[in-house]
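Next up: a single chain in structure tokens, the form predicted on its own.
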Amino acid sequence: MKDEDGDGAANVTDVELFLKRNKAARTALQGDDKYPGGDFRSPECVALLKEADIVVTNPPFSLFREYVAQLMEYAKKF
């Protein structure tokens, strides 16, 4: 992440700043019958899972360990 507001640091603003001037740097995600767009269980979501090198989340407190067993599936760091 660069510098966008020229602060002399990078942080969350550069983020804010950086989606609101790059509207083609992100794209919904779709989910598909089963799990709704952005559920780390939907094709979609491993497919980009198994892109990462290391996950950083704060998944729901009742699906934890079905998430921290699908990291360990797939060799994750988290």
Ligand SMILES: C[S@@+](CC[C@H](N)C(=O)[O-])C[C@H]1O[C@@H](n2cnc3c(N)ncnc32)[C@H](O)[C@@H]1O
Contents of the next structure:
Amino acid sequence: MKDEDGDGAANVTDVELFLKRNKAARTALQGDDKYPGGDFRSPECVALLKEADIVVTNPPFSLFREYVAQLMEYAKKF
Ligand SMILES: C[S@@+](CC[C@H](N)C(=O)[O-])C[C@H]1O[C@@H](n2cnc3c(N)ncnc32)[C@H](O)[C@@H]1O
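Right, the form predicted on its own is done; let's see the coordinates for the form predicted in complex with this ligand.
Everything in the complex follows now, all chains and molecules, and the chain you saw is the first one.
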């Protein structure tokens, strides 16, 4: 993270400024008729998962078994 506001420190304010100044830096994840955008089971999230070598997460524990099963299915380290 660069020092976006020039105050001599890189912190969360710089993250906020970066996101405000670079609209293209964030795009909403697409869902489908089965899962909303950002759901780990949605096609877009599965495609992103396939690109990953390692998954570091604080997962939805109510879906823990399904989530870990997916990580195992795609042979991801987590
Ligand atoms: C244990 S919390 C972690 C919260 C996170 N560390 C944070 O600070 O916002 C699990 C998160 O998983 C999200 N979640 C629940 N169901 C999900 C799903 N099917 N796919 C992706 N994320 C889900 C919840 O909204 C929640 O933010």
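Rigid core: the largest C-alpha set superposing within 1.5 Å between the two forms. Numbering follows the first chain given and starts at 1. Keep in mind it's a predicted model, so treat the numbers as computed, not measured.
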(message) residue 67: after superposing the rigid core, is there a C-alpha shift of 2 Å or more between the two forms?
(response) no
(request) State yes or no: after fitting on the rigid core, is the Cα displacement of residue 55 between the two forms at least 2 Å? (result) no
